[in-house]
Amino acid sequence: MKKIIIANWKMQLSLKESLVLARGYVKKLNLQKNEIVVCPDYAALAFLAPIFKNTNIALGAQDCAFSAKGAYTGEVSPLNIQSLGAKYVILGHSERREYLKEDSVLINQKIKVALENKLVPVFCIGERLAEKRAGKTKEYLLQELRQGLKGLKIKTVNDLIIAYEPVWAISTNKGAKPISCSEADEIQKFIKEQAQKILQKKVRVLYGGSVKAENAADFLAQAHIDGLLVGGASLQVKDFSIITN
């Protein structure tokens, strides 16, 4: 199977950028042996679908609504994400625990909402240092799975991805630093078997967390790690296409 790599622009753009940014990815990345997904914000979403249209690069939303429809100002309908052709939808960042304060209620409604949608859901856990420290990472871990996954039925390995980034190694974070492979391996191994013990399915498990170009192959040589998720170094064409091939 193909290693997935998701490049999240999140808000680092302006939209004549990312239209940029976008042309360039179609240049130089259409041809990469891996599978790329591109999650820019809301308003380039519509205007990089027919960019990426008959390219190997697939489109994806960084958030969307628990509902498909519905008297909610503010909120983007997964619907309307998935009529603009896109795939993927990342759900539960640890930014936006973070800052919006969401629970694994509120993502586990939205990724029961984005699969309804035909979205594949980016479903992201990771520790905080916090955690870390007192050695209870995959005990924080296993109850965000069984939160965020609560009451979910998928019917294939393709339907729904797990991220794990551990919150202390996020590059936006002050002195953060990737986890070691091994480590990430061997916690990589532990989600994916928790997940098919609450899903009664196999599912991908990406890791992200200052990922470069710098390092990137040694993640991904990893034997549970399925793939990336790749913020600031995205944002570069030529960073992004060395972590992609």
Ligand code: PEP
Contents of the next structure:
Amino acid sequence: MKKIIIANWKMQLSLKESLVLARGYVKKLNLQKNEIVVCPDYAALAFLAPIFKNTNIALGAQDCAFSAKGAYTGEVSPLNIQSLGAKYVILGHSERREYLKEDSVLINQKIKVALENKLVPVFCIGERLAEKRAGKTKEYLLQELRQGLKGLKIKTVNDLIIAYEPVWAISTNKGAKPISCSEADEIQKFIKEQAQKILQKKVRVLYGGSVKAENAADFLAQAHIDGLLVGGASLQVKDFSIITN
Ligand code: PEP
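Write the structure block of the form predicted together with the named molecule for the protein whose form predicted alone appears above.
Below, the chain from earlier opens the complete complex, with every other chain and molecule after it.
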């Protein structure tokens, strides 16, 4: 199975910059080796769809509403995300948990509604520095898995992806540095086993957190790392082309 590499552009780019970067991806990336997914902000989704059409680059959103329709001002429906051509949606990212106060109940609801609307959720979990320092990483991850995956039914390994992103390793957080490859691999093994117990199905688990051109290949070589979720380093065509090569 190919590895999957997801670019999370966050809210870092203007619409114009998003279009330039998307065209740069199409021109410069190796589109055969791995599955590549780009998650721009909502406003850019419709504009990027024609650029990626007939390429191997898939589109994803960075979040979606907890319902497909309704009186929810400001929310964006998974139904509309899907009809714009997106296949994936990142859910439960640590920035949304922190700044938008999203909790596990809401994230669980979003995962369910994304699946109902034929999107593949990329469910993010990860311990913060406090849990790491207290030696409670696995306990915390298990709790996030149990709450986020509660009551879910998936049919195949392709229906849902988990992204392990230790919050302290995300490049925009103070003092961030990547986890060691061997530690990531060991934790990803744990996540895979626990997720399989909960879902009764295998799932793919990606690593995210300060992935750069110089460390991506080492992460991808690990047995339990099925791919990468990349923030900062996905904003430069040159860096991302090394990561995806
Ligand atoms: C992220 O926030 O999803 C992420 C992986 O960021 P970075 O690669 O910049 O650490």
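If you superpose the two forms and keep the largest set of C-alpha atoms that fall within 1.5 Å, you have the rigid core. If you're wondering where the values come from, they're calculated on a predicted model, not measured in any experiment. Numbering follows the first chain given and starts at 1.
Relative to the superposed core, residue 67 shifts its CA atom by less than 2 Å between the two forms. Relative to the superposed core, residue 30 undergoes a Cα shift of 2 Å or more between the two forms.
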